[in-house]
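Encoded as structure tokens, the following chain is the form predicted on its own, with no partner shown.
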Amino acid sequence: MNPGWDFHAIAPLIIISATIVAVLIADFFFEYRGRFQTQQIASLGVLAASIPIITLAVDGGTRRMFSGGFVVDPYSLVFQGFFLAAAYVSMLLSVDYIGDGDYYQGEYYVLLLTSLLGMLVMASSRDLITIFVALETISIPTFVLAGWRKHDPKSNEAAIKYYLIGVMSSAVMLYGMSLVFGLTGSTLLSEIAKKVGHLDSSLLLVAGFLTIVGFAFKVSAVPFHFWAPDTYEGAPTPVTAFLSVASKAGGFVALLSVVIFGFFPNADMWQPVLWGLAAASMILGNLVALSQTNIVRMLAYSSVAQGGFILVPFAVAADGGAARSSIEAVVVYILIYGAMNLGAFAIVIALARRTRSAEISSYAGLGQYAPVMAVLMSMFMFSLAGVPPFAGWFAKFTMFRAVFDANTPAATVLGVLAAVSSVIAFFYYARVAREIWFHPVADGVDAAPIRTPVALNAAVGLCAAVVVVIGVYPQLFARLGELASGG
């Protein structure tokens, strides 16, 4: 049968898929004589991939492929462009982290596209199986990415562990996808949405949890969250704000898609679940960042809440007139998220680059000698605590209208949790502000200003200058959130 190819459609992954060759082959030829030629080549090409998301938003209109597998839409073209922007800015934090280590540089960058393009495959599926090839195809690159530090004995915990739990996960996850698959007869998502609102199956709420439980591992919810933190503090800074970011969002991106394109007629077999997820991931997360005294681990723990928050709004979904809402909310939150925590790892990896070190502690002074950068960082954990005038006050009004549409006594519970847990993540937040101005100088700590790489402070730009944008005019990403919803 004929498959339908619209390479118009499917020109970000071509674009991808070509860039992972030619720098395969850059590696190859050029080795290490020229320093920064495979991540010339692999920004190039994320940065060409984008050019096709622009031309198809223009274009307009809905393309399908496969028999309605693969959909290229607004919400996908939303995502896609996300999914590249945190790659590029990821690349840009890795530049002068990989090329002052003793690392392999050409690979590097050849896993990091590869991950990405299952993420530009995953923004467009309406599959199961096409969902999971391509979770797997983001996730197995960042398993090798965890362990780049094949000499630090905690860079190799952390790739274990989270190798040990991918892999679990998945099979979880595949065992409900082929319950859902024997009880509805498909692995289209548009055809399970007819079936399972019309079955009464005891098997059919198992097949539901065991998806979504699969699913939680991938966003690191409470109670499958353990990996998170020995992975995000063994692992490379750069990798680790990937798998914060942009693998993270990969997750989301797939449980949205399954949720609402697939078993949104049975709230049954998803909503408790989620509701649970979300308020177990919120307060658990929360808490215990606030015992952290790395800033990474902390950052790992907020990861966690942060997931949380994302949670409620698809918690509530099913719930009155808050579908809509209930999507934008979502994408919204990753578009924010992933912004205010791509800056915060950026400045953690700048300074990292003095003092040698991720403790809390180390950040004591720093106003006093690298102001600019201590502004910065204050300004990327007030957003993350969801302060005005900041991107983050944004994400939480959006999660909290979601919660208000919906209306029911199971969703302003949520709401409260949501609430009591802004409040808790606002404390562990600003201790690091606290330190930044209101803490002296450490002994022995070089108060020279700090001088960062270009690469760095083009990232550091480019998120604070999301952070701030938005923050003062929200309506750029509520237009985005309005497309991926349909309206």
Contents of the next structure:
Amino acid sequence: MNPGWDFHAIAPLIIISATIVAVLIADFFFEYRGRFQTQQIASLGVLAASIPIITLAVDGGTRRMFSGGFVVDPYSLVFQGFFLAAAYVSMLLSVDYIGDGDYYQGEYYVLLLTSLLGMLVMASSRDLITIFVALETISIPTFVLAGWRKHDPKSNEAAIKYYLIGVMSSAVMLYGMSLVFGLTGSTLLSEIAKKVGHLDSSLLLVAGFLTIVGFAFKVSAVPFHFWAPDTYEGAPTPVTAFLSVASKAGGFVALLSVVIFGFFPNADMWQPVLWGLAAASMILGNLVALSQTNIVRMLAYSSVAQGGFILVPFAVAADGGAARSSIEAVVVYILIYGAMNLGAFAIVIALARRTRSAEISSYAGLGQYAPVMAVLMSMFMFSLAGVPPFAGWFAKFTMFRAVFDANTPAATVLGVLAAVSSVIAFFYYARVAREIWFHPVADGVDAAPIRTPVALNAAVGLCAAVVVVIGVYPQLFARLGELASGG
Amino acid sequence: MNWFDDWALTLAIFLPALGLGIVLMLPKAEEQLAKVVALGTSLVTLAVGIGILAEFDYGKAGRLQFNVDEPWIKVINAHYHLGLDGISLPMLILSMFITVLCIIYSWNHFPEPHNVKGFLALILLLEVGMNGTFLAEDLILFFIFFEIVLLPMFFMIGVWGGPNREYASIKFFLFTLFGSALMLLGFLALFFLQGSFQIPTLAALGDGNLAETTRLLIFGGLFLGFAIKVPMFPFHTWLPDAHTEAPTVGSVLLAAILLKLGTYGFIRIAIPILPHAARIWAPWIGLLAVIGIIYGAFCCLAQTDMKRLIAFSSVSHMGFVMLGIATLTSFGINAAIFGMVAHGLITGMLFFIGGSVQHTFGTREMGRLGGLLKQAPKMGWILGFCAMASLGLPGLAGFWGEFPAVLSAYQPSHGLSTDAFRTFMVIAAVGTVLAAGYLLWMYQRVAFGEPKPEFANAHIHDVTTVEWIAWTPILLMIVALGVYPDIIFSLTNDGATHIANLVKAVGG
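Show the same protein again, this time as the form predicted in complex with the partner chain rather than the form predicted on its own.
Up next: the whole complex, starting with the chain shown before.
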């Protein structure tokens, strides 16, 4: 029990909180034309927050605060680093979109940073209450962000759907958590883990089920995914990128913490539920994505399916020797997924500036007039499909490794389903590449070379670098996964 | 030459990648420069290959040489492990050699929509994958290179291909991807059970400690991955479409090298690592091989498109290679490797001619062609020469691939059903007759007789200078290997014997 405050451990949170205040105040003082500087302050804050992450990582060890409800260890640091990177790239994606659209820049970055703050807390939370508060801190700003284009009915629809579903899932989850508290007498995950193994009550099944379903809404796992495509399509595209990567990862981190640190001893309770969610998400997500004609909706279903792949290691984590390789797989998958999905959205945003359309068919002939964008988009698509030498293959690889370590019939079936659905997935990812390279430029599309803003180029470049470097030398991320799983 | 020993294989794989980077950075208008850079890169790579030939210790052809072994992905204990022995050497040189000739052939023959830069970049990327696959001694590394070749071929067919290119390209990709997904599961299972991805370690370990069902299933996964690539009957349906739609150079590379990645996988990975399972699978592989021989031959007899006929002849010829492998004897595996090289040269050459016929006549429909010997006598003679080589005329390379493969089935590895394999032998022998049938029939329709009225007054180019430069080396190799097959056999014999002994040791 250490009631004292470890300021080093919470330095990233303090820096982000300070940045939020700074951006909010600074927004009043900038002239109308200078508002873009709010983005610069926000970005600087994010970069500054990564410094204590690095020093904490160098220090090593585990720091516990608040009776063990808040922990800083390699597991939380890896995710905090990821969230900072994802938020930074999301801001790069936003700057021209929000600036051009004249969309209240200061407030936008305040909300984005607040959501980021929730994510940083989430990575360290080891207590049901903290996890719940962190999850709400992540979600509430994004409800507003989804409706940012307030004159567009689609954006309103996106925000309302997302809000209603989000609130409902929070309620369900909170109910589940209260049952867990009632049964175990604690909200601390480590205490729950001690009790839950001896409990054998059907009420515990209900409690676990409700908690997990709450998370399933957040990570848009089938059958709780139906809000995602509409919200993704209606929200401003940079917000969609943020939702589909950072916010979704936040949900996964919460789920991972609860399952691994809390419910782990009682695998009968959660494993079948997660098995079903993983299988349904992979199959349905991929099959429905096949028939999409809008790139954002396709990416929405693709992210549902990718979420299914991330759930696979969860569903086998308690079998055989799979615990560690499952955590590794989830960590590595989230890191790689973040890079390739943000990259894909960056290109979607860049191209929408020209085509004013999100139809996949509007990409026809892109290879002829924007070869660099075309190459990179194909690369992100093939990476999402898991084709070497791009990073996606290693994400899938670690997932399959967890399945093999588990080595049970249920795990094997899930592995086969994953293999089959990756082949299905290839079809729609390749369709984008086919549109880009195999088809001529459509009539009426201006085929002059595209000039993209510097910030977007930087975002694309960062993601592309990760996808290529990790694809060729996966050891970098693999090591992070190993550290996070306690190796 | 220590420096060379350490770096030769890495250079062989990554020099083309360097060239690819340079080609991509050139402005699109600089077509001539892009061609020079691509050709230069492939020539330097070939020079590395020749250096390897010079430095190779022929006395120890059965051992891995030029080893490189560095940790790569520590978490899963995967290594950047390259090595070269007498089995990989001919395949590596073939790959380097054909790449150079393909770039030369492309010089004036860029198919629509032109885009020289993109086309050359894809050829170089293909070379990275092909060379890498033949040199990898780590399963994960092998998998990566095995997959790298998919992307360039997908785009080559899809962008530069014929009218039905989209269907063909996606079919090609999906078939191979499906196979390699199962192959990867097999690799993972091996890692999980045997604790290593290193091919030499796994081969030394064998599969004696695995449960019967497990090793059969793992072999099954590897089998699907490799058999789809070969392609064996009944997984061959992607091949005729891919070949027919691909641009000439794509077809040549596909036939000459890409198909060999599959057979090479059997010889290098599946059989040495899982000898027990290989013994049980062997008769079934042999059966599919002879079905492929006969089925491919009959399909050839039904074709009207010249390129499609050559494509089906590949199914038939790769059947002979697989039959040789299925005997699990040193004789059969030697024959199979020879068959791989010979088929690479001969069928590659046939596709070159098919491409040139298409280029000059604008059609490959054999019903519309005729009298090639009158209008373009040199091309006609070369086509005849290659048809003879392909049907296995003694004195040319094809004979040494086909005849020993058939013969090896007479006495399969100890313990395999002699009756079954002798039956296969007879059926395969019938296949050689059918091969003579369809090849001569093709030759007759394309080259003999009078030119058809529609082309009677057309101005038909005979073989151009560029084509001579690209083709002469292949023609010479076909003769050289036919006259003195020991060039290959002396290299492969030690390795093949070693593999056959591994299998024999577990038999009974």
